[in-house]
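One chain is shown next in structure tokens, namely the form predicted on its own.
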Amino acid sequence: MITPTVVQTLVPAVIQAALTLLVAPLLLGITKRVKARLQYRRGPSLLQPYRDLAKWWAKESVESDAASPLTAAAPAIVLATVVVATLLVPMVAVRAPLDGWGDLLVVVGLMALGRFVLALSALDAGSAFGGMGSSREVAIATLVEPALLLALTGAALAAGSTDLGTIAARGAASGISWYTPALLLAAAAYAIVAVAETGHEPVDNPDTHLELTMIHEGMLLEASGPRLAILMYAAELKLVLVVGLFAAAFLPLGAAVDLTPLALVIAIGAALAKLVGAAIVLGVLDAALAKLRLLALPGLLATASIIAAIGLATRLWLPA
């Protein structure tokens, strides 16, 4: 017989699976509509990236003759260790729908495993471009992990556990309390980041095939037909992710602490502004701001390293 704690347990966690697999490629479309009218073109529809996907869905798979079986099987692993991340990260409520099944570093893990199978697969295809791609990637990728983890610590500090939903919690019940000194610079230093893990400018344009710019597209190349449509779902995704973790560790209001119905519509509405809100500012950072040089990026991600660090040293020295 089913209880009603188990009931008050499934429902928010049915209703964050359902909000975050779905909105996905709807934020990639408020992205691309805002920097458009920025720069003062109509832009695609908000729906576009959802038939974009069905699109690549019907058409056939492509591999290169060098190919191994790890090229077949890279959007599967991807698209799951995303998907796994997602469902560890509290966003609707102050419990994900895994509760208990990881926490903040078994996320971060998960995001590099992700990162590491689609380098792999790049290389996987013996392209030029592909190698050129996995290259880039890895080289920001040893820049931003050290930095999103030491972001993360900071919160992980201030709730005393690594644990995402007791962070969420902790957050949620200490109001304003919760944003000292060492959590905002934590918090910027996980925004700065934020944008190099979903390739936005300035690190990277997900709008460009060019040789000198590309990053992440630049791993896309050799993909076609459904295997690129999980890629490209991973990597949307992949944004809801990034913005949830950075809710539940910086900016867990309006979360469900208690799982009445009230709260929980106030919840999702809660997460759902957290999401546009955050795809409308990659949309305005796409259009404001140019890609940085391959060589600057370091300096930007150590940047965020050190405001990290700052903020932890401000924890340890003067703790709240």
Given for the second form:
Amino acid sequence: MITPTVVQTLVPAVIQAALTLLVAPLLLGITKRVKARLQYRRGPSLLQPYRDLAKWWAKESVESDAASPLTAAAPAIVLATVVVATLLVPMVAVRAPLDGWGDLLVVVGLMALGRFVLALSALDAGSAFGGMGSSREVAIATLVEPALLLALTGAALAAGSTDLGTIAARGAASGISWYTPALLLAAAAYAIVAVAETGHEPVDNPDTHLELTMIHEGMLLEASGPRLAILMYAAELKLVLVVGLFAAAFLPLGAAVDLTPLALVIAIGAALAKLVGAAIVLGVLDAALAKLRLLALPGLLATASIIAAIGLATRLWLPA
Amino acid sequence: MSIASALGGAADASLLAAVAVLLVLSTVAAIAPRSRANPQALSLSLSALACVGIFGLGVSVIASGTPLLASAGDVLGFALIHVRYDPLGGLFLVVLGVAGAASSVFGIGYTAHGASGDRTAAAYPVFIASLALVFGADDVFAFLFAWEIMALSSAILVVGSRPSADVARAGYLYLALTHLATAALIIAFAILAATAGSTSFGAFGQAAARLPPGARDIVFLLLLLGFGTKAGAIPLHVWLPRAHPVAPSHVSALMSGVMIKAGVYGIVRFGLDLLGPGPEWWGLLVLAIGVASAVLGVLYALMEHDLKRLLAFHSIENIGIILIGVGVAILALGDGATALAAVALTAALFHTLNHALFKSVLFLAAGSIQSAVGSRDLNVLGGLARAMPVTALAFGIGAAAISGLPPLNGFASEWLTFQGLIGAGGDPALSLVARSAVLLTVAGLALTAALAVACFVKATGMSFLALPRSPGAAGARETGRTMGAAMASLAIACIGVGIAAGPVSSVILEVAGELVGSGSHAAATGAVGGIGAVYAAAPLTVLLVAIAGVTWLVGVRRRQTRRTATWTCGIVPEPAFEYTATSYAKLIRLYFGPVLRPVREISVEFHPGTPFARTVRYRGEVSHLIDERLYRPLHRAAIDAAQLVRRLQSGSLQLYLAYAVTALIALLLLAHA
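To test you: the structure above is the form predicted on its own. What is the structure of the form predicted in complex with the partner chain?
What follows is the entire complex, opening with the chain shown before.
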């Protein structure tokens, strides 16, 4: 016996799960297309990422004979962390599919778990490139994480809870008054670290396998076949996750509060618009910016932390 | 649990007696002359049994909620030792019981390899007994007695195992600092006892309220100095990274997992419970020490490639995380936000338990590596995962837990700590300065967590993955059954406590709530949204495992896989191509250069008259800020002062008599004035 409330929670949950899981590779296609157009190239089809995944999925895997069982297990664990984290973030309705299972700290924790396993598996084959990518990934994460959590704390303080559903609901209900200076500064800080977290210019270059520039790709060099497909898909889904977290905390505009069919249609449109918009912005950044030197990154990412800290200060010290 | 409370205090008292008897037997067994393969096995087995009893005692005290009172050594109607185990003491008994049982079992296999001299074996059960007594001592004498025995027995275990100049120096520094700490404690207790007119801790509570504010502040600072040194909090940590690595691994596990927690116990018991609410700067000071310990501890850990030194620096980091929770609790308590204080204190106590679990498994795994490879230098390990699967898996789980990754236990307590920080940041009861400080701490804790991930990817990867970097690592075999069982049970405990984070934290919340005077469990859970209400560890774990399992089955297991050598641009792969522990941490060394101040020195010697190098020497190191900026100047000042004083000593007897006469006259004048 299905009660209406179960249906009301299940329907948007299923819609969000299906939407996010299916649309992830498309966003990469959009980013690459935008970048190509800005560089006066035609660029690959928007559907190329799907074709790549299908191609890898059909091939055999090659594994280093230095590798431990971790190499085989890592892709599955990495994907699981991203999928679960995505399901914890409300995107369509103001309640996430796994509402109440975890808050923004759990999402950040799951991202760290994925990074831990991936960075470890990159060392498994004993190749210098894997070590390089792994070392860079964890070093940059140490700069990203303080800014990320300070920015999200800004949203949590505004809503009085770390629960993303509560934050999104308060944000969607308060409309324009949601955007205090504190929240805008937090959003700006988040936007900077989001670029680093998804591996785009000016932090990482997703289109290169040169040892001088790569970070995330360096960790995938030893992966092939279905394992490469799983890891690439996890990276594509991570963009959805990072954008979804931004949308829930800082831009809950359009998310369905009461679950009428009309509200749901609007919410799906809004979620899609946010995702596609982010993909376009990343494409523009990729084309417009040069990659920063690795040693220049602390400057950029510390700026994000400081912006977020100023945001918190305005909230505490300025009269409301 | 209901059985324990039904039987009441009588059963607990007899359990306490049984533990004492077991520990005495264990000590006797350690000194009794025998000729067997492993002379310590009997003593360690008895210690393990005693630890099971200690665990049971702790659980029973927490479950019943009523303190267990006992006294021993009645002489002419004057009891020498009063013990009183309340739920807080019970919690620390649980910590001791788990870590102690696992360490003892591990020790059976570990000492069979001849890794630890049996001359010092008797100190081990004495060490466990003293720890158990510290957590229940109810008057000054019992406490200081247990405290000193704890310091001395652990010092014997550190120094006695492998005598060498280095070890002796580490032991000396440890003893010197631990006595400095005890001196601070004695002064603090003297002030309290003089006010209370009693040496019983029960009387200290009311006495603390009668103290003038200035004296209360001094007592607090002295307690912080004494207990902070034992806890290894920065800047009093200098003994810790020197003493922990040289002890046998099952002793390191106990020292790091339990003994430094005696410092935490002291700060909570005396600074929070007995002294009661204090001024704001108490909390801010503890918070600052916590952040400094956490960040600097993990940064210095990253720069280490001796596995046990690395782990020792992580103990400083985790003590920092615990002190962050304690600091928020003191701040909140001072401003009357008892529910928030209960949550922050729960986070600290929960992390205390969790750290004992994962740090013990890590130290034991390091011991397993050392006895299999003969080295704990990360740069000569590698490739151990396939030869030592149990050690690898246990270390990996411990590494993920200490890095604060869900769904393991370390994440749960760090999650609670973050909740306490964010909760305090949004609580109008706290002053603006306090709220700003806790919100900045959010960034510090996040930085710590990210650095811990980096450090444990390094430690795990360099030990267990890729190709072995030395013949020793290539020939390593899995260590014995008892060692494996000890590591495995602790690793399982890390997973279990992580999944059961909700129930476990609500039990600890009861303990913490009673201490800060927030009787209502509901109020405390409501203060931050509620444990279990926004973090459902169990279903989350099930879902994670399910998704990972299906992906693995479909994408990996049922697929064709070819194994071949790693492609290294056409050259035969060699371990020398791999990233080393030093190179892995290089980027972080550069990013945090202002703190770490790395020194790099390259000297090239040429063949005479040619541009060809004969030898190239490289030296790289990281300077330790506290050692150089605090201890070195102190050391120099002490030497200089001694030089000055030396001028008084001419060796001439007349002069000395003149000093004595002058002093006498001065004193007489003073007495008449």
